[in-house]
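We begin with a single chain expressed as structure tokens, specifically the form predicted alone.
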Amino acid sequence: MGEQRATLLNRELGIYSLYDLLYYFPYKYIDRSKVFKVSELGAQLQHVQLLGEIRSFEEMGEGASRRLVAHFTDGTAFVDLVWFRGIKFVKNKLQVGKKYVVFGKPSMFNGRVNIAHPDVDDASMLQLDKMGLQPYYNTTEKMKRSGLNSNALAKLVSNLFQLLVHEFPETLSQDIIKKHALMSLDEALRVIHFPKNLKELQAAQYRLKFEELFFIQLNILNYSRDRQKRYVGHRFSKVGEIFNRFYHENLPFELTGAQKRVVKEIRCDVNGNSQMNRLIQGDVGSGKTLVALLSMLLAKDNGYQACMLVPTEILAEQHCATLRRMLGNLPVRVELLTGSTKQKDRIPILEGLENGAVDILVGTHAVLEDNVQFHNLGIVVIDEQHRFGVVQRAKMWAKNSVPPHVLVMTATPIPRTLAMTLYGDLDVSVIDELPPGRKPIATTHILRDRTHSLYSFMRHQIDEGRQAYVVYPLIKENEKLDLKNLEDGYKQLCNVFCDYKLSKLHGKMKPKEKDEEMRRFASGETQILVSTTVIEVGVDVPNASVMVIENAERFGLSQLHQLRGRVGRGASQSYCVLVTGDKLSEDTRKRMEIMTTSNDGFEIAEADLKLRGPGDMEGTQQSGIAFDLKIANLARDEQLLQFVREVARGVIDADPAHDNPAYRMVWERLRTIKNMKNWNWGAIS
């Protein structure tokens, strides 16, 4: 192909060799084997395929509306077949008389059946029995008009195809193809192109879906095996006396059964004798901090030093103050490091963590700088994982000469799909209850001609001694998106609430300033917090109660669940309102039905996965989602991925020294799989 069209290929689909073009797969199929009369048509028909003749051409309209129009038949009745572009090639192309196979979508104009932009092909070039399930390419307007079209892309496939002489070299073990059942490497690779019916795509399907999902797991758990293997933990092997102290006099309330269960799944990792990797997973508020504490205190009773990792200042800034409170009077020493930390006090922290005077330190990436040593680190806690990459991890390692256990904690529910493969070399644990005495937030979803009585709510929410959260998609106008925006929306509200005092925040702002007024928010200064998403992982300010967003139908489940989780902090009840125009999808009024129907993260992200799919949820790219899956859906293969996932165990079980013939092929192509470009393996290993 010429360099025009290849650049169309690298630029707009990421094909930049025939590995890639061979792997991207058709979205969606339509038989071609059957033919329809002209007189059987209706603009209720997806897709039609006819066999007849061109009469006559005709060129109507000027300008923007200047088409071309072939009257098409086959005996039975005429249909129009109609060009907007490329009409000098169309009419170049095509003969009066001449016998054709058109195939496109029906639709009515002007009281008449019509077919826009047909394929259209020789009749005495097809064979139209044989022709079985025609693949689709998801394409671009781009490269439609440089005719690179579903059909383009089909016939470049075809060609490769034609240049293959050999088969596909095998990629997974004979055992493996037997026992489940696997149509060939070789032969799913063509038909997942060229199928000639159902069942045999099925099998297809199926063959190359397990397949990727095989590997991904494979890397995963190899990964996790070898970890285990090469890292020995610091073992905690008691509970002394500042742990029990703490428990026994300190606790804010009983803990939950599940608070319960995870410090017990904590206490059996740190007393093995390999390193813990563990992800917590629990809602906003269900006492993940609590949790951790506890956890840093089993390192503190066994001789060792904790570290707190968190992704902003003022979070940590928060986190601290919150430890020092919990803790009380216990000697525990809790320290703060972060890029504002002045040197004057920066020096005695420093000292302390090298002589171990300093038991628990909390920072934000300041911590990772090479000058901060620790005397002894045991454990890490991570908050906000996906704020938190890899290397990062990384460098908290090398600062003791046995890696720290390590502790992930995210407020994002994960399906448990999506955490087999974002996370899937962590041991999850969950946190799904609430303390005693928290309110579900009541959510509601008015229409945005009814924000005259949802601003007086707001009043009434703020005189009762409340403060309020406004969050906007957009920081300024868009003329293209019909969206409110947050400055129009703040100048508004200062008109609106012009005797109370308000703060703006979004991600543009410097980071001193976005911190003063976040300040100034959590302080009570300013009652009402008018922002973008920056608030999405927060500070806590429990005396907020009420929690606007605008726009609802512009953001994801997950996201709206956890701005949701801005408020709801304190002991008073608290409110979710959504607000959206009234022209709504079918999708965002299941979306907003949801929200106003659940307060339970996991249900909601279940929800998001299938709704939106896993490259859509919020978090995802940066929690490190390392691959790009070209078949598998983590919404739809639920049920495959734990099946794999068990076979790849299996295969890790069988060869763990990686040296069995019988899995050679296996081993072999994950080692190309991970060297890939497409397959940034890297954040997962």
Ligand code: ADP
Contents of the next structure:
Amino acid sequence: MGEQRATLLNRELGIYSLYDLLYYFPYKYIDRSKVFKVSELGAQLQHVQLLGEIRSFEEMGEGASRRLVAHFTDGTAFVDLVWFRGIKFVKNKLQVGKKYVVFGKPSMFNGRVNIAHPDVDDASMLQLDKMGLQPYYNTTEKMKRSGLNSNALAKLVSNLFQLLVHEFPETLSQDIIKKHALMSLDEALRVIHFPKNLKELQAAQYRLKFEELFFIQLNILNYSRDRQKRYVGHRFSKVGEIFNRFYHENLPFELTGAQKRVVKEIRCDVNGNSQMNRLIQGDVGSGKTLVALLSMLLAKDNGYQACMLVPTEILAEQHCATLRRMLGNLPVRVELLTGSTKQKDRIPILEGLENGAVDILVGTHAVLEDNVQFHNLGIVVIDEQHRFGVVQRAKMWAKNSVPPHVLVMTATPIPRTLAMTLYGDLDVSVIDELPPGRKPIATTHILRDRTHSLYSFMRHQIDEGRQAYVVYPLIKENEKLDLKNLEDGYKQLCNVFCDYKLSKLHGKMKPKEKDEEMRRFASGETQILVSTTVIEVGVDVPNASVMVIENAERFGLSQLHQLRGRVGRGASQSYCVLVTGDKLSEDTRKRMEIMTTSNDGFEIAEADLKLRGPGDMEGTQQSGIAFDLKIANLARDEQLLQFVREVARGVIDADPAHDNPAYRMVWERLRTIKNMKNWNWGAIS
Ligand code: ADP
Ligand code: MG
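The form predicted alone done, now the form predicted together with the named molecule:
To see the whole picture, the full complex is given below, headed by that same chain.
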């Protein structure tokens, strides 16, 4: 192809090589093995193929609606073919009375069926038995303007196949191919572009999805197997006195079944030979802190120290206070270390860490500084994981020759498929049960002009002694306007609730001011907290019973659920009110519906994944991993993913030293993929 087209392919689609082109798969296929009658057409039909002639042309409309209409018929009825662009070109090319095959998607306009911008070819092009399914490739406007449309791409791919003299070397081992009845790679690549029928296409799709997911899983499992071999872990072999006293004397309630199960899993991990690396997912309020504390007491009983890392100072203070309160007078020394710990308080804490007198340290990233040295750090708990990346995890390990066990806790439930793909090096536990007696949060959706009744409802709650959050969105691109919205909202609320005290909180404030405002609200000095999403993570004010989310249409599902989780932590019934404008997109309507009908974080996360696709999920963005699967879809291919994970595990078990000739191509392929420049399967290398 010419230079200009090559440049377009580079720039617009990231296609640089024949390989890239080969792996640029069609996004849909259209059956051209059939010809429709014009009289059969309605707006509901997908793409159709027609055979007939143009009787006359007509130019209509002005400006943007200027168009060329060709009146087309096959003798059964008439249909309008319509062009808004390239009118001159079309008029010159097409002739009245000549037989054409027309291909396009019918729609309704002013009560008439029409087809906009159809493909029109000579009738002699029609070869029904050979045509099969026609591939459609995504292209950009820029490409279309230069004639590099889907058809042109199909031609390029078809030329490419003609240039190929050898079969594509197989990338999966024969035993896998036989056992799972897979199409060969060579056949699958040909069929995926030019399938003859649906059955064949599905077999090719299955093979290519299988392969894509298989290598991702092989990579992750291989990495974690490797890590297990490399790192021995501290062994916490006994459940000792303090754990038992806490469990039997201090604990005011029974653990939930899910908490018990997860604690068991952790005990099993830390009593083995390797380092624990476990992710605990638990919906807001599921009691993760307690699980963390029990794990840290295991460390203490076995002569080790523990450290709990949290993303903000407010949270660190809360956690420290909670742990101290729960431990009562058990001989466990808990200390707090954050950026604002005063120098004179620091010295004894640092000393205690070095000589082992401090058992549990709760802190922010200040804990990662070099002058913080532990006597023998046995376990690190990272709360609200997404603020701490892999890098920081690694930094914690570096503090000791034997790395501490790592427990990562997150309240942003990540659908299993995504967790298995993103955090494949972590084992995953799920706390899928809330403590008994929790009342589900009553969630409603109201339109902005109904805020009057909302205010009287809030007043009612506050008069009963409760507190309320009012949250505004804030995004970088729109920061000025968003802050103004927040300020305006704050002023208005101050007017409406002039007999109460209000707090205001946003990310632009100094940390000191933020902490102070948060403290005022937490202590009940103020009744309403107006803020941006800075309160999203972890904050615990059990007395707050109302969460109002302004401009709710601008939040993703997971974020809405996280925000809602800030209430419903006390004994009283809690409420969440989603406020939106009255013009709602289909997508927003769905999100509001899910929020008002479900309180289940996992259900919501699954729905989120389906609505937005994995690329936009919070988990993905925060881990900084671009997600660019070519054919598999994490939302839809969950079963296949789990299945190939086992297949990949089988390969690792069968060929641990990577020296079995039967699997040579598999390891080679993995190496090749990882060397590609657009390798993007995450932080794992
Ligand atoms: P999260 O998982 O959101 O971090 P927390 O650990 O803050 O949840 O727990 C929420 C509340 O539930 C706390 O007040 C805690 O004391 C309480 N809690 C935890 N486990 C149980 C349980 N098994 N039974 C009753 N209450 C519990
Ligand atoms: Mg928590």
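Numbering follows the first chain given and starts at 1. The model shown is predicted, which means the values in this text are computed figures rather than measured ones. What we label the rigid core is the largest C-alpha set whose atoms superpose within 1.5 Å from one form to the other.
- Once the rigid core is overlaid between the two forms, Val332 does not reach a Cα shift of 2 Å, moving by less than that.
- With the core held fixed, Arg589 shows a CA shift below 2 Å between the two forms.
- After superposing the rigid core, the Cα of Phe497 is displaced by less than 2 Å between the two forms.
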